[in-house]
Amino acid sequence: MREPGTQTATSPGKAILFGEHAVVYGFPAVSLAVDLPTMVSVRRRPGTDWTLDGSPEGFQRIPYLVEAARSVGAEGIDVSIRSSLPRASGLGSSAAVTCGLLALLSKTGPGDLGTLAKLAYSAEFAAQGVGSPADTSTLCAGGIVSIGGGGYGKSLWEIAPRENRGPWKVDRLPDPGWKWVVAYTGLPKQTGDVVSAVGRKVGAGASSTVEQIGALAERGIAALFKGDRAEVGKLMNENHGLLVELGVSNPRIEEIVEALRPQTLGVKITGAGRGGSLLALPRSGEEAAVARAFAKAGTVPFVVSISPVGVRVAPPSVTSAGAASPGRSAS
């Protein structure tokens, strides 16, 4: 049972399907909200301190928490987090915490997810100094989201430009109902460091690769809209090859990808790369076999479905019974 006066928000996880890194430069991307939940709970406490499970030092060690609390002038809160996402996995753990906390602390209503997404993106950007609104918009909206790929799906909101990048138009694409497999490689990644390194490479002449990733994302949006599973898988493989060109893979990731490619329609890095997770699209009915193959390759796999809703706040009377526990695996 939750302590009296505690409120809880639940956010899905996310996986980038197409367009990572390119979206930072204003090109399109596609992101999936997946059913790997994170629960953020807030209890009001005396005074003005921010604490994580009673620890001020613990709170201050997580810049996303600090920037989210600062952005709304929060005072006197104790936060606790329960997540089914591995940390530094590229599956949206920081964005899930940011969106969940701001859903509880901001004055945005349940129907004003666009304002919440903008607040969460600002907090994330302040915490790491780089990045796009893909993660936070996906976790606020739920479903399958395109960033900057207009012309398909339902228009949701627009994120204003930041440091001469953007604006980003956010749309929801139809969900074809497929199951996916995400696999944590066990190699932690630091999004800010990787995005900055890619930025230096783009400045040194890799801009054409970023443009190709953006163009591929546009094709991916069209294939998803048509429900063309084989084409989506083919484009995933192409997207992975372009990410390799950008330098965000490594020998361990390539070993896993090569092992899984014959058993999937598509498999690729999802997120910043150099660690984190991989995303695979199995053939229909072969999801468990793909998860077992990922486990045999030394990863932690999860068979996931699209989460149709994004971050949501539980009514005060609801308890935390049945909350997800860390490390749910479908291998």
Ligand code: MEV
The other form holds:
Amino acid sequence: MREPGTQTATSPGKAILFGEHAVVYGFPAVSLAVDLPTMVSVRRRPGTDWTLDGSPEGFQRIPYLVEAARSVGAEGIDVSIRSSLPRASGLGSSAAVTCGLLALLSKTGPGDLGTLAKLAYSAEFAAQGVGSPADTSTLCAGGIVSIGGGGYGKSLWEIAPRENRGPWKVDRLPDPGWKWVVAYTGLPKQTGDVVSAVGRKVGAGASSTVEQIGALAERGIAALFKGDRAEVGKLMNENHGLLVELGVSNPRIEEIVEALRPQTLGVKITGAGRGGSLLALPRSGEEAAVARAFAKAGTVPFVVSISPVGVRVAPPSVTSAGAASPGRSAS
Ligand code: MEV
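With the form predicted on its own done, generate the form predicted in complex with (R)-mevalonate (MEV) in the same format.
Full assembly next; the chain just shown is listed first.
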């Protein structure tokens, strides 16, 4: 039972379809808001500490919470988090916590999603020290969006440059209505470390690979506008190859990708890589079979649809499906 005075924000999860890593340098990426919700609840308790489930130490252990609360000068709050995402799966759990808390505590809240996206990126950057606004803007916008580049679809907002990178325009792209499969490898993501390692590689001459990823994302955007499922899949496979070149795969990920290739139109790392999750585009109607193949390869699969809305403050009913469950495997 929720305690009186508690407010809850619900945020979708995210999966990057094209352009991870390259987006950090301002090249375009395409990102999906997926129906794997995370709920952040807040009870205001002025004059007390910031706590997570009653624990000040627990709150301090989550830098995203600390930076989000600090950025809006929050008074005493008790926070609780429930998520259908596996922890550290690279499916947007940190950004969901950041966006959810700020939707509840910032002045404009979810009424002005552009302002919320900017605030959330600042808090996430302060917590992580590197990275693009891809995750936070996707979770604020919902649906399918491009980040970076710009001029591809309806313009939503622009995130200002940071440390000589960006700006990032955020545009709404069409949702062709397909189902996707994401699969957690079981290897926790390490976004900050992997983004920094790629940064060193780009500095040492891998900049043409990130440029190629950016160009591929633009072809992916065109394919999405046409609803060309086979082309989107083919480009996912090409994008995975470029991520391998960037050094963000590993033998375990390659083993899973090899097992899934024949069964999918496209399969790739989604997010930072070296762990976290994979994203596959199944042939129409083959979602459950692809999820089974992922499970057989030792991963935790989820068949997902696009969440048309981003973060919102509307306490879901206690019985809302999936929202309060610890995990939802499609297998
Ligand atoms: C994380 O979801 C995707 C990366 O491009 C990092 C970022 O954009 O901040 C690897």
